[in-house]
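Take a look at this single chain, the form predicted on its own, given in structure tokens.
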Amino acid sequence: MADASWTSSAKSLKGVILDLCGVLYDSGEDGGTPIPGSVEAVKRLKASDLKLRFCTNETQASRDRFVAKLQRMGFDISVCEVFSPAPAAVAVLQDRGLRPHLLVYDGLLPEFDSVDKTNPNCVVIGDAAEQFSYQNLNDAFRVLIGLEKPVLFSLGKGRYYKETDGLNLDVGPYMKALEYACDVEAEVIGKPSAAFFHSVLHDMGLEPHEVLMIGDDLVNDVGGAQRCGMKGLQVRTGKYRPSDEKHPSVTADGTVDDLAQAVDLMLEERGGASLTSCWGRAGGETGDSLTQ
């Protein structure tokens, strides 16, 4: 069942920001699987009068390769529409003259080719997956603990994410381990950082109250967007858990079954055609689940 109370603000919207993993697709060893209805939902948003951007904490591949994977899944998406932490981190490192020790997934390393990494004076940690060994974490710890003023950057702070075979630990728990060991507070680059969200809004040329964020992560997607003045909508796909709807500190402006339902309700409120009939034809399903 969808909470449709949020749709009252749909007519005043000028833009939408979408999370990727857990909203458009579920990741996995085979590259991932689109969530039913999401390819068509993105097409409908692109055909509307709304500006659309994609905001992700994906840190297991360079942005080019990541977008190419989504395109192979059938999504109409380009690199310039996607905002991810690694390019933002590179800009910060260059601006502050910092040389990073990198604890990131191998596929992300090319994003940092332009950065001097000799004699590191900070640590950058991302979702390193299998690279989160004791040795690699200890190497990062030794860099930080050896600095007079340790600087730790984290490409997000998620607790976990969903792959096709289940939930996996994200970068957040490892970030917390280094914070505790080195008595340092990480600078988060990516969601839920206000600076990260504002960079997306600046690119759209819109004010926060004109934009809706749709994500599966209640705290980092929805809560982060709300703290910036946007409305935040949560989907019941990806990392969503039923307990999210009773969270003690973050309450979504609305909760829907999936992106297809969100787009259908939003565009219907704005006077667009209903998705139920076209999704029933394209996806082989009826529209019942979208209009409950």
Given for the second form:
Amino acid sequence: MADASWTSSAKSLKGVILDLCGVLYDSGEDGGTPIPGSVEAVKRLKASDLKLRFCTNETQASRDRFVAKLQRMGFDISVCEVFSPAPAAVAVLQDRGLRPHLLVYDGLLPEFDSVDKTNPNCVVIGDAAEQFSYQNLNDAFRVLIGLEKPVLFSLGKGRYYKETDGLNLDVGPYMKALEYACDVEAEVIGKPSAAFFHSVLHDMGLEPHEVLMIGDDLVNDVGGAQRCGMKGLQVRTGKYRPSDEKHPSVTADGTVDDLAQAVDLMLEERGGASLTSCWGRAGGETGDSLTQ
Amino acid sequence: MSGRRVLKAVLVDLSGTLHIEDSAVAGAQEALSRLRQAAVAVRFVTNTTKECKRSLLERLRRLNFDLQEEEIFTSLSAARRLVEQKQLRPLLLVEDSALEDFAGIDTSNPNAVVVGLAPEHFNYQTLNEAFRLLLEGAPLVAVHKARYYQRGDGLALGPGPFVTALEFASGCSATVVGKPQETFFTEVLSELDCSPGEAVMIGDDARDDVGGAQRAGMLGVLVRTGKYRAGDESKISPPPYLTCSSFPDAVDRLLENYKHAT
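Would you generate the structure of this protein in the form predicted in complex with its partner chain, following the form predicted on its own above?
Everything in the complex follows now, all chains and molecules, and the chain you saw is the first one.
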């Protein structure tokens, strides 16, 4: 039922934002493998009249290296199309004159090369994976508790993600640990923060109701996009769990098997559709007569 | 000080109140003796979950404190009681030194997670393992939820942040058994046949010692040693009954202010 509602609004779409991990590929020790059909799906989106951006909370590698990895998997993607939390965090730090203590994966450190990290007056936490040792968490804690007013930034707040060996904790639980320890509330940079989605929309030059977000994370991708006024579509790949379709507070505008199916349905619905109608506008307009 | 009340029992925190690691708080041994001479029952209530009771007792005796093993109540023993009652097979995130208190408990093929203070287990691998059990529906038991504790080299994260992390990741709520749970305090007092209104708790943790005891109906005394940080007394409401510079100061002021039961 929900699927019908999102495909019917596909005609008025002007842009699509794709999550990466769990939508384009599954991560794993070997660097990851593309989800079947996703390489072609991205190609077809690019060939369409839709604007396309990629929006990820990936914080284990710098954007350059991360995009290079996707290119090696066969994806048609470039750095300027990808929005990730670290560059957004660097902008915030510079804007507010803050010097971070970094609790992030080593691979992400190059993103912060330009930032002054001496005598830190805030903490930035990302998905540090196996570098989330007690010692490293304690170091970050001591920086925070030593500040008169602790400032904590979290690069996303996901609960967990899927690796080839099973589900693993994401940055969110560790952000919660530091919040609890220091009695602070973290400022989240990345999905689902509205500021992050708006920066992508701004770059696309589109309004929220003109854009569809496709992701595997119901709360952070779908829910976050919906709170900004976008439609949110969930794929049954990546971290998707069947219980997501009965979630108490977030209901996706549609659920599809994978990205390939989403793109099939969307492009089929659009056909040669004009771009005159909008999201949410009732039927009965003359829009149909404008199709070729 | 308003109205004199009868004082029948004093509960005392250990780490940060009587001692910090292997050093006694100055004058604490003599203060404990003065308290014992005043004909009040003294019990020691601790969330120190790194150590089993026996090694805790040995450490305190080395520091010349006069106390008996049966006077010590730990959150580890409370956790063990819960595991036994519910016949759980726990994945134990407790330090090796505390495992003695769980001797005889079946931990094969775990169907529960017990979190104590275990820096060497608070790593990515083990927390992932615990998380996956919780997603399958295993209950989460927290020996306590303290935010941090005082270590020789500074403040260090307690179990609370890690319990909170697992709760957030799995969407479940932990059962907390140590301080500041009311039942922890009232179980100690019931053995003494003493009502909460006749008892005082002395500790360095505003929330877990003082706040917890006051919610259980006792009076709480905060000492400015151990993990105490300036302004802690204003972090709880109602505020501590008294805030004192140290355990000896607390004992002196209590003895001045109270009429003792005979």
